[in-house]
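In structure tokens, one chain follows: the form predicted on its own.
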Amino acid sequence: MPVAQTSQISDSPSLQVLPTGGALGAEICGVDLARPLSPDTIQQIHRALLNHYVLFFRRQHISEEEQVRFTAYFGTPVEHVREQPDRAIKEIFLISNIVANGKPIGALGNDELTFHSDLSYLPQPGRISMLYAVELPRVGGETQWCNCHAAYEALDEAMKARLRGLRAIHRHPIARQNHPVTVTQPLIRTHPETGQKALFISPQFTRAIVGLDLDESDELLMFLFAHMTQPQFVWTHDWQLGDLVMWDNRPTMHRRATFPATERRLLKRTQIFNDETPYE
């Protein structure tokens, strides 16, 4: 489970890691993401991410260039695989229901997005994702994260043994988003930096378990989905304007609540992917 104490970041006495007290997550206080960060601060934020899986920074005022720079401290920011209108900074992916001149300015609308780990339908899926809140609806649109490591640890030994070595097919519901070759991922994923094991399946993208008949596969997946999304494994982030949230996709999955179509929502996303292949 994530570390459950407040900790100082060494090169800035005002910078603190404040755990949420929930299943995962911590607030990082005392850092201005519009400014370049020192190597020690970057290292401490990275360590906090490994401990807490989801980090959020309140009251940020950053440009797209500054968001990309912050993302680059943790890997190589890349353009999202989904098509979007042309934009000056390709690494920024707009998540929005706003329509301008008769066309959506971003992707994903206002409907619920069920639990998933980003881009798990690709051979090398999402590692770190970040969202910066520019416009928010008055109600709805909350994001929840699931602690897939804690969910794995809570399984009994018989179930853990049953899952070992199994792989599952991951596919995006929109066919053109998928890789040309069917992608399978291990049901149990080992984090390459911490060695922790986590369940690596999701209601959004996991279709079937390889080697099981369909009924057995469906039964096992439904059991695991219900297990993983119990309240003790889930934490909800209530967005505020200026929030930047970053998360590690390897031990987590996340979902977004629906919000009224008449309300505007705009978040700017950056992402690091295509640099790790999941393994058990």
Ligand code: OGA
Contents of the next structure:
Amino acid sequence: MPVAQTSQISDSPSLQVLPTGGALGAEICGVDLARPLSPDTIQQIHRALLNHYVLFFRRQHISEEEQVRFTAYFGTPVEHVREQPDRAIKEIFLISNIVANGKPIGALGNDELTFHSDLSYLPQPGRISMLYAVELPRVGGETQWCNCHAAYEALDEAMKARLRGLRAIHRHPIARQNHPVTVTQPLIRTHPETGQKALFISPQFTRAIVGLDLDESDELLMFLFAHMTQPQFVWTHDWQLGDLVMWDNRPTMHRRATFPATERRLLKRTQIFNDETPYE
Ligand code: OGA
Ligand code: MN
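Could you present the same protein in the form predicted together with N-oxalylglycine, rather than the form predicted on its own shown above?
Let's see the whole complex now, leading with the same chain.
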């Protein structure tokens, strides 16, 4: 006999998707991430992510285990064993400028982070990332996302034709973070779930276009970076405590504004294991 309906875990009949009205992004209301979600709710969130690229959930009160459980609905959370001191929940990576007992408790400090797509310097880059806001500075530290699909679509046909088939070298500025073999990625990336094409380059990690001389490569990259970061393709998230933001790294890049070193900022990050090789 089938198990009765009473065993059904919390559904979210009140789930609402509220688009930001900007370049991308939507707020998801009516979902409590501290509770297990039903397959139907997870599917609605997944669909919203494919439509809006960045989703945020306000006023969440979640433990590290609950954040990892939510992340796992969309893939396998990465374990960050190498870069941070021992922590009980290894899938949580601290993004913070806080120093305790003379040691940074997390990564990325308080400087500006220029636009990037997570882990694009690896052969299989990041797919989905999530940040949960625990402590926030009084000023600065906003995160912005760029709609790289809309930016691609807005190029003229001659430029699209020029970019077709090109690949670019992606490198992390910290040498030891890189893959042993030089990593190249297609300039135009096709999203495996939607078929949409997006520019897949970033000021932070893209160094040069393969097969062009350096001047031509620099000129083309500068043109594309300026094009992509026009205001109509960029959306800014103003953080509130308790925000959980999740984003799809495949059609987007993101940057973080600087904030004063005297302010504390702590976000807990989870990322989905990289299992996709980008293709045009
Ligand atoms: C990241 C990142 C931005 C931020 O964690 O990958 O880019 O706002 N963080 O801290
Ligand atoms: Mn990032």
